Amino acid sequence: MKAMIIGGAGFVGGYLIRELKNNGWEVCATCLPNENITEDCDKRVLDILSKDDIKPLLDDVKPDVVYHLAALSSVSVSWKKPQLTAEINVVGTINVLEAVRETGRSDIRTILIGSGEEYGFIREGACPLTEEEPLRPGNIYAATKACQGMLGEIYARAYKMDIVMVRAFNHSGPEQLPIFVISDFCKQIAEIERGEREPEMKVGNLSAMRDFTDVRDVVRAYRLLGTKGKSGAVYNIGRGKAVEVQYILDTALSFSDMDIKVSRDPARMRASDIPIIEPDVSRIAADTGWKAEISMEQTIRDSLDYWRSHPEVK
């Protein structure tokens, strides 16, 4: 199998490259001119907003599976940069789908990576969420990802393209940017341990309940969907059990010997926050045999160890 990963320089991209290569796949990964892919693979420069550059690359690489990872993926950033979020996540996706369509190859599988945030304002009693649950996005990032998924369904139906849609719930692990909650908590603790900041952690909403999965489990799901997923289907990817952000904080603090104060930071509170998001993951389990295997505690410990051993990363 040969994969082309669009957006391979990001957090998930590196893990997906390793997962695919470790399982015998050939991998081509793209990045922006100012980005760098450190993994050993065929590396190409691509901006998905430059539509005319995508099809020639597909014709050259001739992938079996295209993983569309390129996105602006932060909820908090989407509130600050809504236009840019829409341009990359919606227009960029159209460009990718059009390029795949224009190859004339019906054997290319395209996997669109969406988000559990798409479910948004969830009706009472709806959790765990099945893929048939109506989408009611509660933030700008979620709205763009919901639109991406709808575009995928339209292209699959109208042009008979082999497209699989994913709604990936929160995933984390070593090397993730500290704009995401587990990495943020772990980075703060590591800096406190080194004496780089006062023994006080700044936090946002701790009562929100989210489903957290290790990124290494998530990319294994992506690999399996590349060959076992059903064309035109939507798949939730997550642990299947939501926990309070408070639990993430308490677990991270339990791995440190420091006496650390916790205080609320208004700047970390989102303009709109959904109380609970929890997926039903029975569909991907039935079609691929996948389930999350790495414990949340291990993910947090590995993330904390990463920040302890990489003081140079800011």
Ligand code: A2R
Given for the second form:
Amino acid sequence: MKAMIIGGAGFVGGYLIRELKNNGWEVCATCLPNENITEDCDKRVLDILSKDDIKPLLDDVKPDVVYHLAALSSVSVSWKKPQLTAEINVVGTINVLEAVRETGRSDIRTILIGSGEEYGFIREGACPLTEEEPLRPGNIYAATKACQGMLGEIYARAYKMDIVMVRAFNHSGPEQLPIFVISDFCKQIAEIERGEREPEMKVGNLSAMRDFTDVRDVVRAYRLLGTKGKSGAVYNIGRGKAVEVQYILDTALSFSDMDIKVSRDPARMRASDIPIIEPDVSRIAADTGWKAEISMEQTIRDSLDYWRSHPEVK
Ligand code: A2R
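Would you mind giving the form predicted in complex with this ligand, to go alongside the form predicted alone above?
What follows is the entire complex, opening with the chain shown before.
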């Protein structure tokens, strides 16, 4: 099998390249001109906003599966740059879908990576959320990802294209930016252990319940969907078991010998925190046999070890 990963220089891209290569796939990955892909693979430069550059690349690479990861993926940046978010996540996706369509190859599978954020303001009692649950996005990023998924369904139906949509819930692991909770807590602990900050953790809302999956499990799901996912279907990807953020904090702290105080940081509190977000993951289990295998404790331990061994990363 041959994959083309669009947006391969991000957090997930490196893991997906490794996962596919370790399973015998040939991999071509693209990045922006100012980015760098460290994994060994066929590397190309591509900005999805330069729409005329995409089809020639597809004609040259001839992938069986296109993984579309390129995105503006931060909720907070999406509030500050709504036009750019829509440009990259919506117009960029149209550019990718149009280019695949123009190849005239109905055998290319395109996998659109969306987000659990798309469900947004969920009804009380709606968890675990099935893929049929209405989408009520609560921020700009989520709205653009919901739109991406709708476009995928429209292109699949109108042009008989092979498109699979994914709604990935929180995922984490070593090298993730510390704007996400597991990485944030682990980085703070590593800095405290090195004496770079006071022994005091700054935390946000600890009672929110969220579903966390290791990024290495997530990319295994992406690989399996490349061959076993049903064309035109939407898949939730997650553990299927939400935990309180408090549990993540307690687990991370239990891996350190330091005596660390915990304090509430208003800047880390979100106004619209939804009490519980948990997916139903029976569809992906039924169609591909996938389920999350790496424990949350392992993800937290590996993230902490990453920050301990990379004091230079800020
Ligand atoms: O924004 P940058 O400079 O970090 O670059 C991101 C890249 N990207 C683009 N690639 C091609 N053409 C563009 N116009 C363009 N704009 C941004 O896509 C970055 O290298 C990559 C996305 O990676 P991350 O932001 O690290 O996301 P992550 O965690 O790898 O998530 C992958 C997918 C995204 O679609 C998320 O929305 C979804 O999974 O959850």
